[in-house]
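Given next, in structure tokens, is a single chain: the form predicted on its own.
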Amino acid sequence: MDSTSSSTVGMKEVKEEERPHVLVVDDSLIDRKIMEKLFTNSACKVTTAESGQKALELLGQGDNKHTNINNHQGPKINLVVTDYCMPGMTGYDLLKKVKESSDISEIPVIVVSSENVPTRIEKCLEEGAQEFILKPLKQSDVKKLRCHMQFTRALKGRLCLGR
């Protein structure tokens, strides 16, 4: 698809440059290609990485600045999605750089777990995650979380849709 093109949702026809732009992160090939077509069915434009520490270079917070996918000339994340259980760096860690860095800490973070663990899913709340969702994630999930995506220029503020 190039810039020019667009998806229809329902009757809504959206461009491309006003769809939602996902970074979902796992170390788990099958999970990101599960979420990203959730995402992609949701009219959403996903970038996918293995890793958190991929996913801090992806947001310009890494060592190699060069692949900023949210920089001015690219297109802006609106909300990461990031497993919880990663090797090297977990879920929980890459939550707590994207919050404590003030050029990115207004992305929405949702964390994502095939483990459901009282404690933890409150530490990532209390961490500043949106939401904490036990896997597998479902397309009534993605439609939910669609509340809490922040959008480019051309739409202000957070679009709801599904709930």
Contents of the next structure:
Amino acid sequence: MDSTSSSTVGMKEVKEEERPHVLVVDDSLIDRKIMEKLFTNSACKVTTAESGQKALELLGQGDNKHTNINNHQGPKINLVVTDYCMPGMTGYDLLKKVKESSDISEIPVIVVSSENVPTRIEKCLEEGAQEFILKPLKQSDVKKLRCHMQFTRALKGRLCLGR
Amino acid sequence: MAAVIQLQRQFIDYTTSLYKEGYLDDQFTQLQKLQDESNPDFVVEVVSLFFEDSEKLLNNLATALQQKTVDYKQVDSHVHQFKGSSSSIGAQRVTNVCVHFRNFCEEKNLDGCLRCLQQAKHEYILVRNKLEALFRLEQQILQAGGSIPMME
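Having seen the form predicted on its own, the form predicted in complex with the partner chain:
Entire complex below, previous chain first.
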């Protein structure tokens, strides 16, 4: 058994190709590292981006098509998790661009923030964010998010019942 | 064998005191829970990033507050980053100072900011020393053939 290409979730083994692919966007290296571990521990494949601009490129929205990992041949991004406060393009700006795009608008976007600002939360949810979560994230937050990922992968249109 | 048990006891007592005295909070425990065989140095790696980041931020803050005309937006931006990173690793006392620091930035209170900078530096050095001591204890336990006790 090749242990590097699969990871265990409880008793079930999840193969590399079946793992949900999460794009983590945060300007903080520390937070990128932590979120990456949180998601890989939940049997997800993770790609990180340090800015909204870089994230858009990885989603195939930038000028450089070579960095597009979201094309039809390659692995698809199943979830975007973005920090709200980032220099340049904020998480909200990124959210807007994703939701207004012609080809990636269906990808669920989670906005995370260290600040609990009701107007900010409302704004993001109104713009189509799946959820708004306060930082720092815990393993339990990520476990709850897995239902969003599986939901979009295979069960479009069905209600997410959560756990 | 007795050496391992004694070291483990020391580790438990030391860790408990760090939480009790508010140096660390639950977020640090969360980081420890994330560590596994595939990434056995995860906590040390993240904390090392925090040390590097903090030292840069403290220098930037000192410089920013020494300017003839202080740019409080810039100062606040550094404090916001410091607040974020300290909160991410569970360095609670540092985070708490940052909260006050941001209030002084909003008020454009130079005196308050300078005091907070000193406090932030002080708390950072304290938690850095304590974490380094904790990591040394961990190494001693491992070298003596023992395993690190899991803290709940």
